[in-house]
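Presented as structure tokens, the chain that follows is alone, the form predicted on its own.
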Amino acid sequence: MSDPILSVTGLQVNYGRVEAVRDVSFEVPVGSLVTLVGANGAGKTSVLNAVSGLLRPRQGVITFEGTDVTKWPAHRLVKAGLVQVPEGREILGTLTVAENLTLGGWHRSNSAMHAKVAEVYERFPVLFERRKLHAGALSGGEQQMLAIARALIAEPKILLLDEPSMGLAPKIVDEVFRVIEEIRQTGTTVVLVEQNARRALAAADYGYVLETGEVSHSGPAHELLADEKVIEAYLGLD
């Protein structure tokens, strides 16, 4: 792999006395799409939350663009270009679509923020059509698009996506993965956490399979898709 934009080494995450992540290490090359897959409870979301500054790891080192960011808070990471779309979308349902998007640019100048909002409206026409509606009135797929669009307002260098297909109809899942590929093609590095292992690996360059808080398999995504042990253990997850 090429030089990583993100490197995670020996990550351990605890919730009190419960060990959610034991010893996870992985690298994300610039411009790539890397996926973390595994069953529920494998530690995927805990890894992402530690990387994005929402959880303080018990042990390990997180390096972003060559800088140790292990102890950085989430807002500082966002300013640096590391942005997460959380599991469950976490949009603000009582605010309008436009207001949700504006919040994505909280750290930017008004002119830069408004220019980026106009750009995401071009990419997501449905959000422009619904810009005056409360976000809670959107369909599940539209809410997911809003969550992704809000993250793009921050102009991420690396975008962390946590279970973007969760709870969505197959046709909408297709659209979400189309958008992810489009984002990746613009040069944004993507880390995808996804329970739909087959779909995630088909979209990715490189994959890591998590099992009970540890990496059990890793390699180029196309090789993992062809690995009989991975197929038997994990590719029924979709």
The other form holds:
Amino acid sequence: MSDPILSVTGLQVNYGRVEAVRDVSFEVPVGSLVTLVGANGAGKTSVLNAVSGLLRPRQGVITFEGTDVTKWPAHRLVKAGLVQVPEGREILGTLTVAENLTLGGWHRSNSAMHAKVAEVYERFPVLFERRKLHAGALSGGEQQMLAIARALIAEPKILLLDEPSMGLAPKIVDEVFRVIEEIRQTGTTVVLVEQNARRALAAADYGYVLETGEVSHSGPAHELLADEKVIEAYLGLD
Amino acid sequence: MQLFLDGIFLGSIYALFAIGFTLVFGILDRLNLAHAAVFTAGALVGIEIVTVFGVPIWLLIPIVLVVGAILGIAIERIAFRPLAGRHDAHFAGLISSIAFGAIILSLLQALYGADTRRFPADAFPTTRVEIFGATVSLLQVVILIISVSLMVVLTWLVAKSKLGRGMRTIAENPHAAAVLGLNVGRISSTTFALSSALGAVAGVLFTLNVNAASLGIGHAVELKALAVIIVGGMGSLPGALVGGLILGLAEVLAVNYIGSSWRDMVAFGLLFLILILRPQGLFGARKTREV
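Now the other one: the form predicted in complex with its partner chain, given that the block above is the form predicted on its own.
Let us now look at the entire complex, which starts with that chain.
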């Protein structure tokens, strides 16, 4: 494995007395697509939020580009190029599509932000068409595209996606995965958290299966996908 | 005309106080009940500065703005931020801000005593001017200009600046704001600083208007300001402005035509009536919060 852009060692996250993440370690090589899969409540989102600086881990070390960022707040990580697309999209419904995109470039100069917005409009023509609409008026799939597009404005080196296919129709899910693949083609490293494990593993280079706050299996994604025991025990049959 | 102008002068001060109050409420969803103590601190510290150093009014206002801002940051850091992670953060912050306000008042009492204090007699010009047949002091005009300009600057800041955009984003969805890389802590601190700076200046202007300040002045205004922001529409800046002016006018007119003992009765009665007719407040939109 080449040098990891992100590495997490012995991560533990608690909510009060509840242990959400007990002991999770994983590495993300530069330019790869790594997925964390597992059932609801396995601790996937908590891992992602700890990595993004939104949750303070109780234990463990997170390094990003060789620097210990365990105690960095979210805004510092975003500025450094670690950007999350959160679960539930968290778009700002009363702001317009254009305003949502602008906010994605919070740490960037006006000119860099506008250039990036123009680029994003090219990739997502539907967002350009709806740029003056309130984001809350978009469909679920469009909102997901907006959330991803908004994160791209920050020009992430690594993009963390939390359940991007949640609540979307199968056809839209195809589109979301196609966009993720495109992002990865441009050289951006991607960490994908998904309940839709088969789909995520099919897209990923490397996978980690989380179970009750711990990594139960890990390996190249195609091997996990081929391992019927893993499929049956942890991933269900879709 | 005289009464109308007097009402506007008083109302603009209420509005300034209420706008600071509603800024923190509208953006951070926190009711800062130490705001009244900041108002009192602005008044008493202002008097002290003028008494000791003899500074003119154009220098006094910026100094008090800074004093207020520092108090605001302290309130956010000490009374609100440590409780932010709690499930009852709203209520806990409300109580701890009352406590912090009490501490500020005790400090003021220790520093300046409990007596009513005034600006030195010759501290400010006493020129009087005539406008539309009514006599007003130059000082009143200055008070109005200062409070109106501060409100204009604040409204511009919230509506147009990057800071304002950050504030509105946090108001809508603090979690999304953090995910997008906004420094939520710093923007919150800045909001408190702005809010308290306005509160402290309102204290000075109020004292200039009536030329008397005691430890209790903040509490009287606090209740009125709460009424003003509820009537104006919670979290609405224009609402706080219009609500403040209505209250100021109602008070002055009530004192003149009915009698001073009826002042609060009439003023609050009017506000109550507005609420019955328009429960969401004058500028309250359907959405629950707005900046």
